[in-house]
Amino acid sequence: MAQSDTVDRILDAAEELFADRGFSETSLRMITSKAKVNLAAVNYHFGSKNALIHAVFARFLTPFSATLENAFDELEARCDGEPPTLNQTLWALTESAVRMPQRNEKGISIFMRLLGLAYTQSQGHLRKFLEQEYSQPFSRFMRLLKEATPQLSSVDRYWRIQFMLGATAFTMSSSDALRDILQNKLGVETTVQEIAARLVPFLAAGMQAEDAMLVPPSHKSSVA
């Protein structure tokens, strides 16, 4: 078995098991069994489970980051010194993701599940790795978001970004199930690209929505 084939087998198995079971619940022996390799191969190519987790993310994020940087370069060149709109910024991000070559048809949904797990499970080493390796495209995206939403306070922008990420992670990680439901209920077929096209205007509207009262009006109880 060629070295690159061994690495791909391990990464494919790890990616799927991490997405289905979580990081802590997935053992290296589960991964080696699914990949049909021995434990020595994992240790040789990756050295540790944490390093394997990093490699799973890097396999998607490294080419995605390069594609995204190019998309931002093209976007800012088209805007000729003017800040890109929120829709334009979100489209650049989304199109970069859906244009990425995928190893299989579930590539994006699996990665989005993994990205969600990176925030919901205790994986401090992973968050540190992502911040160190991919801070440049992330910081650039955040700058463009800030320029496109000058009316928002830092706190409001923070929360709206979290809500936007939550909606994106749910939609894209569940895209296969959502497409099946649409097909069964309404007889309509759709693609990941079409889902993204519907998602972006929704996200942009949420980021730009008018402020609402943080505390709902109190309801006085009546005494009969």
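Positions refer to the first chain, counted from 1. Computed from a predicted model, the values in this text were never measured in an experiment. Here, rigid core means the biggest group of C-alpha atoms that superpose within 1.5 Å across both forms. What changes on going to the form predicted together with the DNA:
T191 shows a C-alpha shift of 2 Å or greater between the two forms [criterion: core-superposed Cα displacement of 2 Å].
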Given for the second form:
There are 2 protein chains.
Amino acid sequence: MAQSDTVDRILDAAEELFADRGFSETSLRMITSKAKVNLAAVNYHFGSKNALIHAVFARFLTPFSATLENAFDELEARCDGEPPTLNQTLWALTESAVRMPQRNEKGISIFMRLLGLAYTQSQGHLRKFLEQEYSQPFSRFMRLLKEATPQLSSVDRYWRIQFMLGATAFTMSSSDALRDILQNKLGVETTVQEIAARLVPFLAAGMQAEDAMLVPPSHKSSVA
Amino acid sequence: MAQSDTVDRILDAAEELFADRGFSETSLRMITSKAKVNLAAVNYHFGSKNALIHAVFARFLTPFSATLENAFDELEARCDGEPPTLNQTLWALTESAVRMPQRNEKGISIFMRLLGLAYTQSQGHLRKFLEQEYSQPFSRFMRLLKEATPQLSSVDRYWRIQFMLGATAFTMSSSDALRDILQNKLGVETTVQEIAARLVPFLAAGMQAEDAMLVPPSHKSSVA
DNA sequence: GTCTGTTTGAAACATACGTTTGACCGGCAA
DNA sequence: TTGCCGGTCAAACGTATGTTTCAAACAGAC
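Let's see the other form, the form predicted together with the DNA, since the form predicted on its own is already up.
The next block holds the full complex; its first chain is the one shown before.
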């Protein structure tokens, strides 16, 4: 199941519990009892609960950001000077995520949910930590998005990126539950890869939508 | 500023603090001291912290769902048998939200953030409460979406609705922070109405995107 | 084997939480 | 006045939290 090493057992338990219940709602005692280690081990090995949260993120995010940088390198090399298209950029990201070595079958969805929590559950220290540690691949992704959508104003692009992040984080964070519902209602099986394959066209279409109208349409109009 | 009635003062303070910090991170002592009422007043008037959370939602959601039902009635009457378009349906929703009478200038964004938190911060009791109390307008919205996108398969529509919910809940749940970032980086002021006006075309375009490709594009292809 | 630094263990610490209690106040009906 | 009753208040309750303590167990080097 897991390594018998205390540090990893704590990280495994914390990762799963945080994803299930959020950060504040998960106590160190839940974590240590699930990990079958002593309560004091968390503060001994990590220093504090906040530092444990950082470590949970770092364990996934550090190798992921390396993989992502490689994918971007390869993409830009293939494009040979031309800026990569929006589709190519989005696929580079999703493939990097999907192809990360998983600790277990829930690997991706757990981490997507954690990322979503990090964004919504506004833990100041976490936001600061992520910005400090992983600003480089994030900025690079932003630059690629900018070059792939030169027709958008900065403000439009900014908001549409937030919409993309939202759709992605939200969907992935609850993908287990959503897959179950679909299975029960329509009898359809779905993999994370298939969700991603449906998500990317949705995002690309949204990003490339006609100019946002800043006023609601008149009550009589009806755009197809 | 506010009514000097204890119940309303508690609701006002709780609403704002919940939106700023989340539910678990907001203590009754913070609420009562901000509201300048005695600590015991919350349990006296509402019974428990969870019941207070429900009351905060009910104060906004009950009139909103009435407004929304009216907007849907009016929309369907205008369409005279024809199913309303996707744009019309989405605008009926956002206009109902934007036009709700506001307690103060932060009214909408506070409540959008609360709705986002309700969805992401999976408090079991809250989910249950909202489903029990407000299932009718929700189901109606779903039916309108279905009739507005007959070209989609049930599975595609299901996932794309999740993507829309995600983009909306996520954006609105952090809209204050996002607005601040935009203000600092680009010096642009943004209202919730403007965010909604940018969000709706994004969602509509995503919903109406061409068929999802179920396989990533080959490494050489490059779709515009 | 003995020493040394690291890791675990059970217990306690101080603090914060949601909730409850019982005294107290003010208006109103009898 | 008297008695009541909805509301407020300070104080306490029991519990759970993150963190610290210090002794015991362990591992590796000499």
